[in-house]
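Taking the form predicted on its own, here's one chain by itself in structure tokens.
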Amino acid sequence: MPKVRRSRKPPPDGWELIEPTLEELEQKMREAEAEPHEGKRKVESLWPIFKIHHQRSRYVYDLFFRRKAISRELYEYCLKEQIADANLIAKWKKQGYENLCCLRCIQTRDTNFGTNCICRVPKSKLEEGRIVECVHCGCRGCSG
């Protein structure tokens, strides 16, 4: 099985603690990419990839900012090697975006009326019993 790391520079201390989880997520990503897409809409075939990308970035974010389990050096290594998405993590640090599913949901150029995605609308503002599913990533509501 191929390793997660990509550069020749050796990883910092603490890498052996997070490597098994990152390898597992990498394996899930490969399975999601190879999964057949017959019978699915074009956008639905990308949803598992967005979900795993979110999980991998959230894992690194939680280890560094919430649990303080990894060093800054290892965190910056993960960002530099693109193991975690630096732009998504930057949004998670801002108020109101703590549970953001993907960056496409806040890009106004991807929507018809120049607004945010439907998953960014709070559940209290939606009709009762209405099931919301994001077109971009399959999220069912990341606004809180």
Given for the second form:
Amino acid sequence: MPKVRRSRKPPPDGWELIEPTLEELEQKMREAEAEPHEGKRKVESLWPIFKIHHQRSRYVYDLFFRRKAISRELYEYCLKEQIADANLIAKWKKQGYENLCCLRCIQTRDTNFGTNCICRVPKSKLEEGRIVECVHCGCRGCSG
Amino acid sequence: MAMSKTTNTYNRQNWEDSDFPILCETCLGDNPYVRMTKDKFGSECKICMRPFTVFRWCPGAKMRFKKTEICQTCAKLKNVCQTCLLDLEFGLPIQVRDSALKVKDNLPRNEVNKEYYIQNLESQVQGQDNANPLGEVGKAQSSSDLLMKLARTTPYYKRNRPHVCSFWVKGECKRGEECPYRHEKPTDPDDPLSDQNIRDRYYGTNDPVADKLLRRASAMPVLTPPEDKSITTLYVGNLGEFMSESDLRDHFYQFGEIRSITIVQKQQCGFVQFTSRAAAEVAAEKSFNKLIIMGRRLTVRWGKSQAKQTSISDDGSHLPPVPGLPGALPPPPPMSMGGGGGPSGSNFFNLPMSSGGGPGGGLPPYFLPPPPLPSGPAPPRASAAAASSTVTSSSAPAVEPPVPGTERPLPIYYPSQDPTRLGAVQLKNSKD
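Having seen the form predicted on its own, I'd like the form predicted together with its partner chain now, please.
The complete assembly is shown below, putting the previous chain first.
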């Protein structure tokens, strides 16, 4: 979500219904940003940011596609104002990516052998009793 | 280093570039589809300090990533794995291998000398294939009993496990179940094994693992033949499920004639009974602690006195011995390295020269006639009374004369002569 609202246009109808939740999420994001990194591993420091980002996009996605509670104008307004991540939502519409945690985890060019992240491996395909926590966003498995 | 790879070209030709690492089976792991990353001139060799190509791979599920630690020249010099520095053939530390093969390597330790030495070696090997080890080890390739006894037969994958979590040891690991390190009690810091050092291991000086192995080798048990001379049975353990009788026979027939081989599938062990004591003794000596069949190290022990039990069970049912039978076959002559050639190996398959040869005749000197029946060394299967006395005293039972009138001693047991095999059970029971 941008710090400054650039559009002068007033938000579409229904904005006042979703605004408190978005405000709350933004507050959480501010806290996560200000949190000290001491005692955390290097990779761990960005995990809460990814998590709140996912939550916020998910909220808008659910309201429009699942519960059909907001209008298309409001949905598009959220995308335009970058309240929700359009690229992440685009992935959620694809089969097999319904619960995708973040876009870094499917970026195969970032890995040595051109593979997805460990959190993209279904639980049934992992060896018994293996608990994973991916280094990108701390996801514990977002596929099956 | 401040300089990048492209600016510093001094002595660049000495940097080692390789296509494939030199690794042992254990370090490679159990996955046949292992993926490796290759990093050209990724780090410096921990022995010779030259840049070399580092390979990194995961040796199987729940294992830690491993990488090559020393360069290929240093590894070939000692014929060791690039990662674990254990011998490629035996999987033993360099110090143990060298002391067993009596190899003395005088590698220069000084930096300049080392560089010069390695440079010379590399120019020597330029045209050859890289299968053979370079240094003194390559010249002295002979196997030794000690190495055979100490070596592992199967890869030891426990070595590839993750390290113990140092945070957990201090009691402050916050990762809990996700922690990829092992949450286990660390080894005792006073244990000499916990203080190892890659240079010492490479040069074979005060390596604690080698000390432990050498101590184990000196304290290795020896198999003493039992005093009861009638025991000709060897116990063979750790057979596994797929070992068959013929596998055992293939190994043990070289020591002498085998009377019977029994395999107890449930206990995964077997009993090999020889016809003569001498053959059993040779077999025990030659195969104790170093018998490896189908990749399994078999345990060889002397059998318990089976003879006593049988003599108790079927007393009174002995037949008089068949006269004129040939004696036990001699053990094979000690094999020389070249294989069974030479004059002593003319009778290679231990076949008798003439079938049914009587005493004397034109037999080779070691082909002795059977001992005269009544006065020969009598096995204690003579009677139940004699057997019970040997159980209690167990001192030189062979000298004890059989109780007169009960039985005449039988020098050799032939299953075909056993009346119980021919359905004489009823008869025996009625006699009792």
